[in-house]
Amino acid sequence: MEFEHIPVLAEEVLDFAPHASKSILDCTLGGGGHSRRLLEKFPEANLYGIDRDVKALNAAAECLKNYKKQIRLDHASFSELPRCFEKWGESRFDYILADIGLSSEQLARPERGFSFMYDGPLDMRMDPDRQDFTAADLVNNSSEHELLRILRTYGEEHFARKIVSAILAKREEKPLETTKELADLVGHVKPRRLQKPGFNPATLTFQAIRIVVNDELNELGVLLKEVPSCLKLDGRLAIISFHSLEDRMVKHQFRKWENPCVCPTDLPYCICGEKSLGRVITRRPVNASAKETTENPRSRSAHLRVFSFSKKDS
């Protein structure tokens, strides 16, 4: 079966790209959908891209085969970007894009273990070729304290204690091995009257486990740390996130880049010396249109934020 991924907010990603972009970095290639659209708009541009998933990388290479002379793609995570820059001989870009949600492909394949909609192994690794630690390892071997911390911190799950108690009791009988086992367990624990219509009760639990298995928030933190030195003057960073933890990190970092001053508000002028790196283009996150959410329900939770790295308007 061919790799299939529908890029979310594709038109918006194109609209926010700087005019006459010559150098573009796609930090989450997926199937190459966003990158292809960007190269169609900027046919003279050079595009660099990375992905943690080898299948996605191969699919992107096929999708972008008509632009072979203009692309450089690598199997890498955000934390490996410095190595890629050294290899490419390029570290400054007009436009950097990161779509930090799961791909349609990852969710649709039961053997990847990301989705509670299909029965598959409890895996959830974005890079199975280089990651050993799986969701099953986390669920079956973590302590009660650690499981509580994970569900509360990364899932913001109000029923964390009940879910963890059920996991501990279940794994005393036998290890949890499949996505269906875990999803059914959570569904039985959470009171039906408090379950949201159209929202699977296992959503937050799966989210929390996936984040930890793939070290996602730390990886995002590395990306946000690297970006200021990677964009040209008037270059832009566009990030698409799919849950509140990621969106909050992006929003707070954008605000800090725009207004880094830490001086007391009663001082008549700044003495801390912190300088603005630019301005937030999207005061509120950009969401998918009604048409897009109808065609691709996954886009409903997508939030796009864009930052322009230039001197702040006076």
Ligand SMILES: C[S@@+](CC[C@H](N)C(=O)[O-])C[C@H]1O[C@@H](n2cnc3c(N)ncnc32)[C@H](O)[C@@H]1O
Given for the second form:
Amino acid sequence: MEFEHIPVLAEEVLDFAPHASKSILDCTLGGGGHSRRLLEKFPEANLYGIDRDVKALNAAAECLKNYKKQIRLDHASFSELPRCFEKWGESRFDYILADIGLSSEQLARPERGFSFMYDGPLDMRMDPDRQDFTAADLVNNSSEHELLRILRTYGEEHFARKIVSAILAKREEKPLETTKELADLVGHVKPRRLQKPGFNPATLTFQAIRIVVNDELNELGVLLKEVPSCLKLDGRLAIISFHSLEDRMVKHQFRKWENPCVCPTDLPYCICGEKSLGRVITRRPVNASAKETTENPRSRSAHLRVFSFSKKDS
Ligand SMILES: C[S@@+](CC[C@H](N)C(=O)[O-])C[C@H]1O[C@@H](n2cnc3c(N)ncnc32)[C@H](O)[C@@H]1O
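Having seen the form predicted alone, please provide the structure of the form predicted in complex with the named molecule.
The next block holds the full complex; its first chain is the one shown before.
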């Protein structure tokens, strides 16, 4: 089975791994590309992995078939990690990786409905086996107020009002059913002279809808809450994000872990008692090199941030 995905920032993900990592958690297996590279670097390690997409999980299992004895893979989302820890009998890791967002495979399959590049059903569910609510449900049934909120909050879309008016007018005639219908509608609404070259006008609308359909920011929030108690001393968390909303969440959480003190800045010493959990290793996000972006254009928007835990939160 072919799975189309090139792992982004793979060398950097390997370089930031703690020396002699013995247990690794990959929260976003995808096609298993990063996991395989990690197992090649740490042949003695046990690798635990999840993905909420069964197709990805199967592809990862195939990619990692030579490591059968040292891997445990499960169909789960970030919010189901505690259940996996119980099942695996393992909840402390040296290295945790989350390469969040979509795989090229998910984007390239028209039937998954994630892409404005291909015509397919307005679906966008990462886990179609367990999620009922689709992009079509959202677009056709949400109120005007809700659609505006979604496009503004999760797409940071300046033309939200115009796009929502066009959606409401269109669905008066008939429900929107395909990615092409939605992409064309957004393309017509946005003034051509204000469209960014090389940037599909429907990008932010699709991003906003996908985030809501898959509850992506809440999932990331749960992961960030869970992680401090799951890393061993000097363990590291590496997160690759692909849009500013996620990257901002990661950056703020890392800063808070490093410096959780809430005392007024004019106090000469800390009285709140909040202790740092470690340090941010990447002061700025690590981006793909020119070579990598040429070879894999998808890596252009990837930002990697890494945190090293030197204290336990409990
Ligand atoms: C960018 S791909 C990962 C690619 C992978 N690193 C590789 O090398 O092939 C992201 C994957 O994360 C999965 N994913 C996204 N959000 C998730 C979540 N909340 N829980 C579990 N898996 C998630 C997606 O289904 C997708 O397969």
